[in-house]
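Read the single chain below, which is given as structure tokens and is the form predicted alone.
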Amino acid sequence: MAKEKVVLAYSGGLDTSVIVRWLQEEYDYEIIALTANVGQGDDELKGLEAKAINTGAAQIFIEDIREELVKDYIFPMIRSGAVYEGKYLLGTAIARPVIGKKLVEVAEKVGATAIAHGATGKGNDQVRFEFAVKALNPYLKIIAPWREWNLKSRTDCMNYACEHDIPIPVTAEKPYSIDRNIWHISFEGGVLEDPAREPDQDMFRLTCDPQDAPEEPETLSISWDKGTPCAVNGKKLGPVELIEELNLIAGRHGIGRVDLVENRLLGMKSRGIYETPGGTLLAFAHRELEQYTLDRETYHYKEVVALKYAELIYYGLWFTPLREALDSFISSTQETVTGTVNMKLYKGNIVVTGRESDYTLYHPDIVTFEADELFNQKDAEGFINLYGLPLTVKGMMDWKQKLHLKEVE
């Protein structure tokens, strides 16, 4: 009889390299490896096919999903304004649902009955992968080795790899975990688990130290069409090229570093170091353009929606009716978010230098301190009296009580 098949989310890193061999020993499955090219770089993709086959995989799919990731996941996230806990631009989290979707697609293509992943039992990624699978094909079995095997730590994994002659891209001297895609790089674990320890400067990949950035500022413009970035410095770029270009520009000015102790979904706090250079520029510019083109009540309510949207992404709830419903609201708010934002970049800082839009709600003729014919300042008196009426009533009551207390005395 033919063996059942399992599709493994395969990166070629420490965990998944060990998992291929472990799945061979513990399960009688045919192992199909899936590597999603989300922009982790050629160095990480080089030699993966041979490595996967040599460690026991029967087949490997290497799928370039960068375009889909940017267009269908990152761009909607930008339009939403989602930022988790005020700092995290959701770089790892936003890539997980599309990888989960691809796992299901490959499983259905090859006739697999299970999927496997290398996320730990303490982290968020296990939830993100598995929620995607449950939403898209709940009949697939899920295997999470970190919740099953006897290996208790990354050190155990390294020892297992050495015992089984599995090459690994991590050493005991610097055993932090790295996750990279087109949107960001994250660093966690190992020496970084001490929140009091400053990260080593040679750790960073996308950004220079702001102290070493150019002494002269650089000007930059980002153009938008209905909340979606479409051009840099007047040059139209495709989704992938646009983010790659902004990563280079922001990175050389030391923009986009974040050191965050965040609240994981499972209830514990963890420390992560993130580099999101291009994303930081996009989040900044999008916010500036929204402030210029959205009315007050819509803008303020959208800030509330952004918080919830960030939680949905972080918690792995992308494939949910609520996220789809919020997208409908967000899309309606972006109809007028079209224009250009001009900025100046200097040693880790972004300064807005100008905004342009045919849909702006800013009218100098109304807001001017000079004489104008559009605003009658006398109207403000009636507005204040009516809007402040509850305060007047409360003040009258308090005053009455004060008088009563004096009479009692």
Second form
Amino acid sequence: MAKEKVVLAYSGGLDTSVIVRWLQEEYDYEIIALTANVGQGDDELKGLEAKAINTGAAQIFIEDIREELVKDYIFPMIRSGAVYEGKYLLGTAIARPVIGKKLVEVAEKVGATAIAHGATGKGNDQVRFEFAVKALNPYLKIIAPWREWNLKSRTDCMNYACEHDIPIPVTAEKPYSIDRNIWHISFEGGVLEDPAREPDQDMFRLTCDPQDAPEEPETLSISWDKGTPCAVNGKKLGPVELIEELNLIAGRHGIGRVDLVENRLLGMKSRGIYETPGGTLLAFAHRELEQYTLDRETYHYKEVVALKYAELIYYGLWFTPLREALDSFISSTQETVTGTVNMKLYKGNIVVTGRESDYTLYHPDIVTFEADELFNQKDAEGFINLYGLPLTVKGMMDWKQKLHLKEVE
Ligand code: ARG
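To complete the pair, please output the form predicted in complex with ligand ARG; the form predicted alone was given just before.
Zooming out: every chain and molecule, the one shown earlier first.
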């Protein structure tokens, strides 16, 4: 009888190499490895095929999903304005649903009955992968070795690999848990577990130390079409190129570093360091353009929606009716978010220098301190009287109480 198949989210690192063998021994599965190219860089992608087969996988799929990740996940996230706990631009969180979706697609293609992943039992990523799988194919079995086996650490994994003759990937030992894609890189664990300790400068990969950035500012413009970025310095760029280009520009000015103690979905706090250079520019410019083009109430309400949207992404609730409904709202708000934002970049800072849009609601004739014809200052008096009526009524009552207290004294 043919063996059952499992599709494993495979990175080629130590953990997933051990998982390949463990799934064979423990479950007698045929292992189909899947590596999604989300922009983790050539270092992580090279030699994967041989590595997977040598470790015991029957087959490996390497799929370049960068364009899909950017167009269908990152761009909607930018339009939403989502930022988790005021700082985190959700780089790891946003990539998980699309990887989950690919796991399901490959499982269906090869006729697998299960999927497996190498996320630990303490983190958010297990939740995000598994919510995606449950939403898209609830009949697939899910295997999370880190929640099942007795291996507790990297050293345990090394020992297991030695005992089982598993070729250990020849990557340098990483002092942190790192997750990289086109949008960001994250570092957790190791020495970073002490929130009182500043990270070493040589940890950073995408950004320079702001104090080493050029002494001269650089000007930059980002153009938008209905809330989606489409050009950098007037040059039209595809989704992947656009982010790559902005990563380089922001990175050389030390823009996009974040150090955050965040609340994980599973209840604990954890400390993470993030580099999201291009994303920081995009979030900044998008907000500037919305402030220039959206009416007050929509802009304010959108800020509320952004908080919820960030939670949905962080919690892995991407494939949900609420996220889709919020997207409808957000798309409708973005109809006029078209134009260009000009900025100056200087030693870790972004300074807005100009905004242009055919749809702006900013009206110099109305706001001017000079004489104008559109706004009648006399109208303000009636507005203040009516809008302030509740304050007036409350003030009258307080006044009466004060008089009464004086009388009984
Ligand atoms: N704390 C971040 C998040 O939950 C980053 C997680 C990084 N993941 C990793 N496997 N190192 O989104």
